[in-house]
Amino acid sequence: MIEKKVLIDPDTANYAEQFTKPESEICRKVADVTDKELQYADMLSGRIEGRLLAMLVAISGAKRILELGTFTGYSALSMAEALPEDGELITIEMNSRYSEMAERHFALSEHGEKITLKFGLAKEVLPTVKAKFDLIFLDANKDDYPEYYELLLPLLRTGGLLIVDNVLWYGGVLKDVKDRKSESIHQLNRIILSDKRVENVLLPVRDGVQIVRKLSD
């Protein structure tokens, strides 16, 4: 397991968190009960990362997304406040505990009714999912980034954004000997790069944030 370590300077993050919108009081609440309530929840996207896919929602003019990785649905909220009211949003989570927490929080939200949580493995449920969507956030097993995003693309209109998380890996992907995990995220950074379908800017924005934008099928 590669140690994690902060990629920011400490201070630089906090004036940055500070000096950005606040997210939502049912966004502070998931962030609050996931901190109480789970180990992991470093896993949460966070206020920055949150307002930064709510304003790429925006921005974009997305109206169907489709997130893999729910965790405790931080992440599914902050995309769905920015959608419009027709707007939709799938997202897919294999872990029961989460998808439970996910749900209940989805419940006390204004703009839940806009989520669908589906639950499973992604590889078992995309298969199932026939529609195109607007946005794409990428947000799951590690292991399996280089296949998601050969599943993923086809899935994804020309000009749509797929946004994809913890692509620096608390920096294991700089290292020349590299875990499972970042061997695989930096298998992906590579295809991404080369991938004459698609332009992309990678973010050192909390763990990596990719966002690529498909030019072609």
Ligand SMILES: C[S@@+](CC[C@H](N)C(=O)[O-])C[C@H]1O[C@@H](n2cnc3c(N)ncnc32)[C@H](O)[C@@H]1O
Contents of the next structure:
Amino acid sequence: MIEKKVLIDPDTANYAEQFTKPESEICRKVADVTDKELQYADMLSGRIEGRLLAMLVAISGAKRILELGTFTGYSALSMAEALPEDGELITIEMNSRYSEMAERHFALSEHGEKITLKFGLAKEVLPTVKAKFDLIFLDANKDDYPEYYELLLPLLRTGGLLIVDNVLWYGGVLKDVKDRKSESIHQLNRIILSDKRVENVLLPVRDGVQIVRKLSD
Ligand SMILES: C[S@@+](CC[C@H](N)C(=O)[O-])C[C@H]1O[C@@H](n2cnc3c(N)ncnc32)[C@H](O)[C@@H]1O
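Beyond the form predicted on its own, can we have the form predicted together with the ligand?
Expanding to the full complex; the earlier chain stays at the top.
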């Protein structure tokens, strides 16, 4: 386990939250329930990143979304709320407790019908999903990020967005001697930088968010 460094000055983070429009009541409830019931509630992306995801869905006009790593459903719901009525979101989760909680949360929302949760290991479920997607959110196990990148890029349409969470890994990527997850994430950041098929921006938002746009196959 690496020491979890706070990357954004807490006062700045609070100010940014205060001046960002709040999430929906249901997303707020998902965050509260997760906080009360689960030990690893900090896995949830939260208000700023949730609003960023929703904004990216809206401005890109995405209709088909794929997510790896549902947890309790916060990011899936945030994006589903921004989809048009005929939009769809497939989200993959391997933990039964989390997936059951997420299903309960989706059922509370009028946007839950847009969401299909596929239970299982991402690498086993991915071959069963039908391409192509307009937007993909990668937020599952960090050790496999470089492998996921190569699996996901063919599933993304040209012009589509791949959003990758935790690409700063609480400062772990900055260290000379990196733990396994930091090394894997750093490797992905290097792959993206040199990949001519994409353009990208690495935003120091929360724990680091990569926004990658596919330019060609
Ligand atoms: C950081 S959390 C996702 C948070 C969620 N996207 C949100 O913002 O609310 C990562 C999730 O990925 C799941 N996960 C980890 N490895 C996985 C795998 N190989 N296949 C599917 N899900 C996986 C974990 O169980 C966990 O719920």
